[in-house]
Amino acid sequence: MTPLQLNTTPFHQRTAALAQGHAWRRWAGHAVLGCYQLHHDREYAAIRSGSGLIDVSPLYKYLIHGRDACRLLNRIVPRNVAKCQVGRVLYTPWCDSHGKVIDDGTISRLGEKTYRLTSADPNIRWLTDNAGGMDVVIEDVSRSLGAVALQGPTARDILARVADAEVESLRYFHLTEGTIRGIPVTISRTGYTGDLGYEIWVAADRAVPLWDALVETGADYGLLPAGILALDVARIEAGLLMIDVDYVSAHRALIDSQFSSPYELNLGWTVNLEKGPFNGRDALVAEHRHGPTWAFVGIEVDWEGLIELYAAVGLPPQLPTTAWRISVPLYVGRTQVGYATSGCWSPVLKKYIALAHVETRFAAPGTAIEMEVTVEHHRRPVAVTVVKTPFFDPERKKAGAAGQRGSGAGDGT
């Protein structure tokens, strides 16, 4: 019998070998870098002090075009697709017919009836189930296109550098076309690590070349190669949601606890109850008039109060080394009020943050509540504060190349 085999990406032939310590994960069926070096912490800095590049190739691609094809997008997502101009990216969930997400990307508009989504899961199927008697071309191009994302505050300096496309006037969830040196390329003002960056599509069969340029050029400006840990590092920062972490995809959850939506996620703001009928679209407007049972917030740990317990047994504190995927209880006196999903210490704000699951009625930014952390083997309360989201969001994630704010139009702010 033959092994599962991973796939590579249309990088792998650089990233491979940059691989100090062989610290292969498993995303989307593909091997990636969980880092390039022996730790993850330059990788991490540079994303937040110059700038890092990372493989997002694994991402599910879609090209949607035809007569319906907004009609098809607007069946399927909550947001209003027909507001969408050529050369606008939508961040959006989309829900089954019950108003559970199902799962989250963006819907790039490339053309006057063309459009990509990405997807973190496949969704080729839920698609093409929706697309009954619609005059509609769906194309999985998921392996045929390379993806990297460029991100930190040098970004725009590079590709101002190295790429002949309309990329210093370029606004925050825009996107253009262009070449760097010669090879044709879309350029999204779109990321996973809330600060500026930008995301670079490519054929695949020029993905090494492209990986060249940008790390040729990148060398003057603080450029390094980044894996998915100091990735998961900087969306937790960014307040950034995660599917199988943060949330449970409505075709996978068994229990109602399971399930969750746009409203429970902090996503509500993508909800536009005005459109036309889509899917989920009854169930939001009931859930929209009483209101969410859950909040999707941010939990920042009392730093003393951590100090204190370790003190106890006469360590200094503790703190994980990478974010951490597990769900973790939250109390208020004896009883559970909700979960964090995922967290992690923060270097840029010198804090210990958690993104977290919690009752409607304790998430009012400020709330005092508890989390259970172990300590010595022995689990504790220490005392947390619930927080808005996003815990860091830099003026240069929106800004203009010469400081003005940039519109947030196309990602609903």
Given for the second form:
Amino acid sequence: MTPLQLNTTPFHQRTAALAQGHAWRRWAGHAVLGCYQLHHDREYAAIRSGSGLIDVSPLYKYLIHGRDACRLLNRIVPRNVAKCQVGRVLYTPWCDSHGKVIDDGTISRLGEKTYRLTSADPNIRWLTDNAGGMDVVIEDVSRSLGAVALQGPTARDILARVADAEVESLRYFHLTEGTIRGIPVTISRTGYTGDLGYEIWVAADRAVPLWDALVETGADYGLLPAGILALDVARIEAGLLMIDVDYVSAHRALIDSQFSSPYELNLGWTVNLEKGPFNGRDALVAEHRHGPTWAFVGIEVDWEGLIELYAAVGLPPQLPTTAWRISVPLYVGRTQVGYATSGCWSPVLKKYIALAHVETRFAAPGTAIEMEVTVEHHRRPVAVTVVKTPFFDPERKKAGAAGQRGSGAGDGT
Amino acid sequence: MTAKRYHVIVLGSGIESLVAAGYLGKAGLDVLVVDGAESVGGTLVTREVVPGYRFDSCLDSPGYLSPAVVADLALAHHGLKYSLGEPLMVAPRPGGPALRLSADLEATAGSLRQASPGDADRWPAFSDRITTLAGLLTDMYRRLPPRPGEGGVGDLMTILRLAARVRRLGRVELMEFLRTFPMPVADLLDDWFEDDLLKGALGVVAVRHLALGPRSGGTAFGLLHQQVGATAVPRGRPIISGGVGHLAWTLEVSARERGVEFRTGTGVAQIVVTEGGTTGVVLDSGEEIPARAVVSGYDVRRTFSDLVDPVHLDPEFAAMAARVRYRGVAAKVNLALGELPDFTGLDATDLRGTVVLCPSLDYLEKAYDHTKYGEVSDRLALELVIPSVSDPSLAPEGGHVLSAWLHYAPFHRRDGSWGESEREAIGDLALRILQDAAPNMANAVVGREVLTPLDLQDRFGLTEGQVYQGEVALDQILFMRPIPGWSHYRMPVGGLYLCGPATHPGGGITGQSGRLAARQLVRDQKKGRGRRAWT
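Mind sharing the form predicted in complex with its partner chain? What's above is the form predicted on its own.
Okay, now the whole complex, with that chain kicking things off.
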């Protein structure tokens, strides 16, 4: 009998061979590497100054096609899918009937009547329940489709050299079809790092040669395979939220306070109340009218304050060596006004940053509040300031290639 | 031309739709009833299928006809006449004395004594017990079902009233009530009786329109449900002068007198929903009729899968709606007869009541065994009525009309669906079973109409041929009917109500759901509840 094991990704043969410390982590039922090297800092550095190659195959992926594909997605998500043209990608959360977020992911329009939805959690039942009475076919392609993210300032140059596809002109949140050494791929200019980057979608049985092609070509461009510890730092810098860490899915929340609406997650920009009926619309209309109770913000820890706290016990300031994902209380005076859910030292910004839920009245950038830090086993308040996210937002994220027209803002991230 | 805007459009003209329309008209609302059929009545239709012979083609009885509805809508004034057929139920016994169940306990005991003195002795206590327990249901069926976990005053009052009523039952009866509900009816009957024929006949009553056998859990509840409103076992069948279609007709006349308008011959294609609430309907012809509220007499599937655009439904609700169980299991055979069947030991006056052909619970359970696997047994139970015995106007001089329900004929056949040859086969089978009990039937049949479960769906709009618009089983009653949490007739689309047998208290109980649905709508209207002002 085969012992019960986590699934492996289509790139496993290559990723496993590189695992210096066997730092396997669980992601959606798959074994993936936290870091390939013994520490993730070089992998992180690759993302910000060369390119990181990240196996993101554990994402759930659904192919949705048929006459009502757009109608189905449009009734599920608060963004207007009808405005998504062929070759475009949009990011969106989706809600239950009470307007509380179930999950978030991307919708790629692959054809006139064909879309691909990615999600962090399994959604097949939710999709099926929503598809009642509609002329649509939903295919779970999570296992048959591999995905690898190529993220960093040199990502475009690598793809331009290895891919037979329109990469140079590919704009932010657009996708294109092509081949890499003869392997058919879809390349989307998307990612979870807030940097210039692409995600490459490939049939699972062609994943290994694709990996080889990218690694070989990337050797000249500072490419390193990067694990999810490095990715976690990058996504916090990018201000991108993570299910189960920064919010609880409405499908798993047990008590009222565990549910979050898109407005409460700083995703109000994805909600289109004018587009017609969609799940949770009535509740969101009401919330929009009254205003949300909570806000999801970025905070920066006051460096001087941290130095003082540690100086008091005779130590230099101590910093987290990896991103943390626990709930940390935020105070104004003695009153708790919120909690941070993920945080890290940002090597590129040289700042200690975190993503946090705060009561709306404390959400304005510049608001001074306090966060609890544990200094040598003692809990202490340190000053923090509410700031805008993304913390790190390089121009290259959306910019065109040299000589190419930039894709600009308002492109629907 | 702008179409007239009604307060309420009622979909379908089945009996509950007509009752709801009558009450709404009585409340002073502008009401329009829309039905795709040419004439009103839905499943209550009396038609001349064979020249000279008029049949209650689909349902042959309104079940328990709520006296409150008859009075409120002045149906007697509009010509409704009905009486209980007596004896209530008979069953011929091959080579022995027939079984006669009568409203008179002594008479029934007398009949039972011939087969089993013990059964005869126990009959009065059994009848009393069943009548008491069913009485509790009768009480619950008159009101909105209490919803567990809802803190409303109305729910609390219903629960308190129920608790008071339960207290009056006494300890033994309360225990019996709780014990009986989930029991297989076979166990209940075995507790009391030994005569197979008696148990077989009552078993048929308990599994009426259920995809369950007498040894399935919850069928004792089936018996209680069929006893609602009764003072004797079995409930008996109100025989309506002129056929069941006449009941529909008097309801229509009563409704018209209250200003209700009717549009027949054009069905509804869509319930229009704007901003989460209904604003009217679109007919098959494309014509849109605006209204402030829509009351659907159709079942959950027809209403929500066919008529409402799914994007307006909460997917959790839609998923629950899709899970409603239908599973029709009965076929109908209508026979035009040149003479009365000559059942052993039964004379013409005995045939005023229901005739059951089912020798034992084993026989019934074996017929059900096939149903589980999508097959039709060649030994079915028949429950038949011959309304022309009481109302000779239904057939030519000397002739008779006979309507029989066949248990079981599963909608979902393993070998595919119901076609022409399957229809003829089950008609022949019914005739063969009838001939075994009454040999003179071999040459007495002048004409016949056979309705398979698929026919019931296609011709009467009964999903999966389920005449109660969804099984009346333990998990689909009270606050769970039609959909758990949505038992108070208002649906999650603003201004949309359900009123058919799909809703509490369900099929076999006539008039209550239409009455309760209309009452909810009128209350909402008075409170200005719902999305749109009613003025």
